[in-house]
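First, one chain by itself: the form predicted alone, in structure tokens.
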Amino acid sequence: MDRVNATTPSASSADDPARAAFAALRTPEGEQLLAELRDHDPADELATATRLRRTHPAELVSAALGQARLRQRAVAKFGAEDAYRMYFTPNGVEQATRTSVAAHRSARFAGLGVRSVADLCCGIGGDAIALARAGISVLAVDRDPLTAEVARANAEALGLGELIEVRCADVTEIDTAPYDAVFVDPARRGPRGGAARSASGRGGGRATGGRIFDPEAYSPPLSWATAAALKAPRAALKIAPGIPHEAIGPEAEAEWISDGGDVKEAVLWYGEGFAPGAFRATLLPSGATLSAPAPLPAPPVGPVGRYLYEPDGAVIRAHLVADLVERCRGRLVDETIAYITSDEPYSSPYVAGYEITDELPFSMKRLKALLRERRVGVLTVKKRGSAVEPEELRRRMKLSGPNAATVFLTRVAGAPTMLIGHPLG
């Protein structure tokens, strides 16, 4: 979960509205409205916000209904169990990490006996839920006052109090000696309109700016969050799927997770029972993972076969596709594409098969004239290596008839190609 900064010094209460109405929503009445509102239709909203104002404070009410919205896009995150008895940020819900990639993160330090956590940025509480839940105490410390507020607020109300204690502090001044392990999760988005920086959290409901791609400007910065972690027994440095891989020291397994498909997020795992210098891809929610030394030397490339292998994205970004080549005895359409062809089957958790039927050079009326002969009304559109937009290609085909394919847009030996095929299975 990303933060807007972790050191610099966050307004008082008395001048934080946000505070005030989080307070208000923790009164009976508060908790009483948002109860009501759990199933809310966000399009009758204005007809509900008129009819709660009768007979509630119209600030309540306000907050009330943000808080159920939140609650609402929360659900893909968190489930529907959890999402409706915890409290949200703006940020915090946009940043958040989803539960099961932080489950996995837990049960990592849990199987190596890690019982205690300093998590530092911890934002709405999200990973430390998850820690707890693997049996481990957690020091949860952010420094935005109304961020620490809604982490305490959550830990009560999923009963998880005794075991999460939260922390409102500057993280850079918290003395981890007496944990088994840290977790740093530094912030990764830069202010908005060059306005000054607000307090760490996943929070406080303040607007952020765009995504920060230098590992320096973090906050705090990469190299302040690993030395952090070199300190502990054990530590994960939580950083951005798309970090340069020469900014990875070779101290660290370097891990890049993968749900349903989408890669949400990479991890640096340092200590005792990690592989320094590996890197590693874990698909959830199976949970099969490949890890191997880096860099692997360069794969094979060669002409396509009957079979193309599209790699999980988590293995694409730990940049071991390379050895998905070398385990279906395959070789890439082009150096530069992340295909892998063969021509035997290969069944891997990493990939997703297909068997191709043609081979063509790039033209938009072969393609149709294709798709038309075979009467194909449903078509799949994937791309690398090239500029044209599935959306775009799929209104110009005009698709009728009741067959499916699947068009791979790409280069094959650096010309524009299009392989057609199905999946296979």
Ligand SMILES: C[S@@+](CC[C@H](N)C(=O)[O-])C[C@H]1O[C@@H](n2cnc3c(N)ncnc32)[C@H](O)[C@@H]1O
The other form holds:
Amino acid sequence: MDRVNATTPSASSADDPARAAFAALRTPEGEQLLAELRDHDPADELATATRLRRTHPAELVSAALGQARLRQRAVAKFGAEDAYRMYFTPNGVEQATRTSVAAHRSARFAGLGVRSVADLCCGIGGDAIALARAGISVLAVDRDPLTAEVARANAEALGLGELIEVRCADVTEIDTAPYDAVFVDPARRGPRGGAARSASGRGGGRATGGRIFDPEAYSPPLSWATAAALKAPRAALKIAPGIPHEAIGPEAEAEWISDGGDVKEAVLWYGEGFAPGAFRATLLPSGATLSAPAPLPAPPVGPVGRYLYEPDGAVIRAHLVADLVERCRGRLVDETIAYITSDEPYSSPYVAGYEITDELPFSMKRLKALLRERRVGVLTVKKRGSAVEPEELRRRMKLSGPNAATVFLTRVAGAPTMLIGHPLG
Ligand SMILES: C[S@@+](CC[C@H](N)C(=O)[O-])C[C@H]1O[C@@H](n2cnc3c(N)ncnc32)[C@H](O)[C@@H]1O
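Follow the form predicted alone with the form predicted in complex with the ligand, if you could.
Now the complete complex, all chains and molecules, led by this one.
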């Protein structure tokens, strides 16, 4: 693979204020400012800016403060050690894949012997970095000149420059034939205006563009990405977890990934080593993974038993609840609600289990009386199929006492119901 970063963006950074500001940040003076701002308190930003402007150009100070803000935001995705060595744009940090998910995906590719990947739509490099750390050579492509520069800077900052070649180009112009696999992470947000491009971080918190739900409105569209995937020996497409299942072709294995219980994304896998037509749920950080050929038959529905199980969101999105119902020899409490109930205790990484002590028709008054009688001061509210706001409910309960309880607001056989219980140890 050609390691020279051959593609030169159409205009030089001198013509583009955002790129000029980014270039200034990478000078020794810019780096020194960034290092100084590492632990600064955002609440003191005005005083910090005033102090720094006495000894540094105002534009550089504002770019450094913006970048410091972005690094702080990026810690949740990349961890502090990487985030404070990396560079971001507002869109870049928001759209980047978190390290845990990118590493999981890279490990699946590496486990199948993939040695080189064309990362089409690389953004600031979240996936490219994880692929390189799995020992894979990466061609990382993004058409936005600033974003491509930031990706290149990140590869260098993390010592991965030898494995990542960044190219500023439209992905539709890339010949992917030399690569073992293709990865596409299309842009899924509408434009946010000029500030969104800036590496100074201004405007990042105030989105004017919204998420794009129509897969054909992705850039590039899902149909283009699918065609690119089918041409390659192996491929992965990152898609929104809410993608309608009908939009998933029979050639793909679809995987929903949660991290710490929150569904983060879905990915479509193509090629040898994957299971076309199968739906998979993977839970991070454990890596527990459940898969079945889709679709599964509808699970049985029946009365609430002694135990209630709340499946992980990835299992629900992957329509694998029926598989868990079978494993725990249980049933659903309602055909439209993903709460499983059984009469025997069951333990699995894919569900949170509760012992149910009370089942009542929905009534704020009755719940308040019961919680008072049980001296419940801490109430966890879970809900599925109920419009009640948990905060409002907690406020109205006027909780007091040394005990804790969990209430499920849901429907049982179509009727609004409250189930009260506590988590299984
Ligand atoms: C969701 S982000 C990629 C995030 C990346 N995977 C990461 O983890 O950092 C999508 C990127 O696609 C780029 N993009 C959109 N359409 C493109 C096209 N036709 N050619 C090249 N890049 C494109 C955007 O500039 C944006 O940076």
